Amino acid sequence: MKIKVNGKEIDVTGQNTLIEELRNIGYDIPSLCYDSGASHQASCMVCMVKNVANGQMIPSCSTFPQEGMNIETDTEEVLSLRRMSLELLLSDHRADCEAPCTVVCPARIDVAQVILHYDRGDKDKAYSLLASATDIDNLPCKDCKAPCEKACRRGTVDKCVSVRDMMMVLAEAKDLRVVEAKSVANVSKDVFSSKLGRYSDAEKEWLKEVYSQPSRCLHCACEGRDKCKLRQFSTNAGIKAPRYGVSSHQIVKEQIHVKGSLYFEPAKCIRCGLCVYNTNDGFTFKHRGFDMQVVIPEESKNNVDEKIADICPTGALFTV
């Protein structure tokens, strides 16, 4: 079969779909919803193409070849509508990529890494983080003015972290073990980094109860960061910060425990169904519209495969 793709002829089995014959011959069509391999339904529009010769805009991750199409990958009608997809997906996604601790560290500490393990009370990797990224006999939180505990989000709830003393502490503490552990934060300013926003005041009063651990942080930074393919695309896309604002009405840092290590964090899920049409009586929709949800049912969670995290395309779904 032949088909047009952005001004040149090519023949493609017809066997699969257009996203992927498409990749298949060099295309990087982007996809939030679709995983090879995976069942899945259309939804987040991000991997739009055109097709000239009848004028629509077509999902390729769920649209078949046809004999004749004239298919536009990359022109700035197609690219706006992604962009467009992507930012309406951003607007009800609630999640700080990044920590502001780590953000605004001079050292280039990544402080929200030491002081997660510290929380889990692996002090030997957190000592070995703090470690790796600076001089642990010099350290430069001894005479810093702390920005990180300026920036710290739990100063917006009641007192802010103490950081710097907590660094301190982990400095002096010979005894600790050295594992293997990189701490050096490599926050790029051109990549795509969304915000939390402000907390309401009934956030605030939850937060104060549920984060109650040593440190008091509020663990901001994603953990699923660095695979998150809505972070990536919208880098991809030129897109600095969410064009509508954030109006998402889950829950802030609400992280649901589901089996073994893995986690679901409701706020970061875009309701792509990935997890609920590869699940079996696990993952299930509530609601419709705008109010639709992605659940998991207590009596299902151990239904669930916590490799299920490989195919989520934020960081919604996480382990540990």
Given for the second form:
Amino acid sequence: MKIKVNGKEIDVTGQNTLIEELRNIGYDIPSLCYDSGASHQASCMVCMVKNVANGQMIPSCSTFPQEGMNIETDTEEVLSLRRMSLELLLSDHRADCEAPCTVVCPARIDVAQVILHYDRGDKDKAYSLLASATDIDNLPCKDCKAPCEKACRRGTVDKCVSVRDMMMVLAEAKDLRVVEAKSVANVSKDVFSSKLGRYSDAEKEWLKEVYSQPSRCLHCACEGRDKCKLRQFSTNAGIKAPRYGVSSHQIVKEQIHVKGSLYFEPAKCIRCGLCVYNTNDGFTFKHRGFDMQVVIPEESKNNVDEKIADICPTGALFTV
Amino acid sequence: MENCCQASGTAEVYTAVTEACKQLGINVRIKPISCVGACNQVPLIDVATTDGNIYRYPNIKPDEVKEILLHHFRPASKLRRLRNAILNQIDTFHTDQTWDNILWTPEKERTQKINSFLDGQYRISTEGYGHLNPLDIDEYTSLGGFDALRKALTEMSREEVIDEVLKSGIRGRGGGGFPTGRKWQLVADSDSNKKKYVICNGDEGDPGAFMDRILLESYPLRVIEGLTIAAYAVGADEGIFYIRAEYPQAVIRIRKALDMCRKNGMLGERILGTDFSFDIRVFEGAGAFVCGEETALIASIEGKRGFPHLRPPYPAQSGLFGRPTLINNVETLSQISYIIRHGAEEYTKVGTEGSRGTKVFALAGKVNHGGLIEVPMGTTLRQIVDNIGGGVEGGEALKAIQTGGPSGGCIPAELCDAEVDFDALNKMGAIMGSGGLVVLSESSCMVDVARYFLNFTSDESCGKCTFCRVGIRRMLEILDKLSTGNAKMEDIDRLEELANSIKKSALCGLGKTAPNPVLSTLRYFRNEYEEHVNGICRTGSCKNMVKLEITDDCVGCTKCARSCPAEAIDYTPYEKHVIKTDKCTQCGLCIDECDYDAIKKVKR
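Same protein, the form predicted together with the partner chain this time rather than the form predicted on its own?
Then the entire complex follows, led off by the chain already shown.
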């Protein structure tokens, strides 16, 4: 069978979906809800292409080639619709890619990661990460005005984390070994970074209750940002911030322990359903419309394999 | 006697008639009949006398029943007559009821409204309205029912049936307007070794629409006949009625009608003695609007979540359980028997070039006589409103007509002289839809109308695709901003951009048509949107933009204070009253109550 793609004729078998055929011949079609080999249903609409033959916009991930198709993949119309679908997803995605403390640190210390290691009891790693970023004997935090503490999201809830004190205590600790520790932050103007925005009063109360570790850190940075396709495609599309009102009905920063090291954070979920279609009696949908959410019933938690985190296109499913 | 009719008092009247007949000893046949459509004229009694005359009594109350009965019929024994005469005298003595009696109104005055409502209608789907008993299979047969089925099964081949339907030019009444004959052809042509299904889509969910419910409740046998003919034509051996569970009466009647058909050999093994076997079951839908979309409907029957999926594959190739499936709307199927019985040629005489036959509408909104109507395609909207509907309520000017429910659009008054058919409505930015017609007058706010429908689709979106789930929500948020007077001019452009993108990119019919109410009002009433940005809602419908105020015409009669349910007006006799805006819910009761026209809606 022959179809036209951007004016050029190509041969296809008709057995593969359009997105596979297009990727095979070198077009980079983004998609969130599609993972080759996994069962899926069209949802995110980021893989949109136009069939000029009938003027329809179609999700290439679930359309099979048909005789006479004339596909456009990179016109302004197609690109702007893809951008809009990403923006719409981001407007319902109340999460930080990077922690505000890390973003503002003048010494470029991955503050959030240091605190995370510290909170998990891995003081060696915290110390080493700090040491790898700065001169540990001459810590710049001493004379710093601590913009990290001003930016700290905990500060909007009750009182900010005393980042500076923590760093100084760490630097002065004599009993810690140097191990391998790498910064995972990706702070750059060229990379898209989702921002959580303000907490409502009810959310503040809930956060106070749930995040009560000694450091009081909310751990804003996303655990899944490295593999996050939403972030990657948003960067590619040149999105700075969604142009639409931001709101979500998901509970902010709720982290549900699924099994072993697997966690689920609904506020980051884009409802693509990959985890629903690829677990047997595991994740499932609840409610409909804007309220629709992916849930994991208590009795189904054991039916989930930890590997499911790999196919989640965002950081909603992550392992620690 | 449908559910809605019973609710508006017919049930009480029916019991009153039965009891009165027993009490008075009048021997008369009491027959609950199919829907007449004149919802504002019920409860309605027709008295058919032996001399062939019919006397019609609209809007009657249970206590008027006895009077009417005595007027037309004589109780059996003299003793009873005497007793009734005495009792009546006492009744009259106690109450003044008989002086204000329906019998005193002349026949012409009584039935004028209902006659003007019924004139200009053309009955195909609702043939036999007002005299057919919905569940009397003998009566239905004697009036030509099942003739079409018999003709199709014994005289016509499958191809000839499909050919007849193709020639008739009938298009699907569910909303899309796809030629029904072509759909049948596709299913008939698909792999004949596979089991095939036919489904009657009775998952009507548009707010204010009740065409399918009435057809199922009033003419169940006609719909069953249509479905059976469809099954014969495409070669299916199992049929399913998908009816939403919120239509209990429809479910009960269809079940009863199916039983009756089985007993009479119209369903089951070897129908009417031919070698065609076919049976139908009922599936009750749980009431999700999206399940009216055919792929979602199939998923729902299969026991899955009501998610639509991308077409192709169309249900005609791979439908229920992967088998070729024909899905037709209730109204489409109710027209089939007419086509087969009278022939396609007769059917094409009704309607317009591109849209044949009649269309059933639910006429509602600001119109004097609302109800269920069936008109030939090509009737103009203005004819419907002025002639059948008796004009706009309160003598106001017509502003627009909303067709097609939440998937349709608003057609402004200046375009209402256009003939109603699928193509003309599409061109105007509306759709035929399943047939809701909402009349909007000068006092309807178009932003509010758009917001109402979008609120509905936002709630009913299945949530599967991004554009529908999040996009419609963002549109609704912009409309909320507009109706509270907090929007900026660029919000209108953003709203339009979102609406156009959703229309292009959403996955299923629900999402693709959801922006229509916004797009059509933006097209014809953009100035109203701009007024809302400037903080003006000219009709006062957007509650956050107006407040009620009492002018100096107030004489301090305290009527408003006493009528206010929100206690927003203090009881201050002989002083000018004041409305506390923070407590006021703008219900408008005080405006109705005030004798001095002293309460006005003003800009906040």
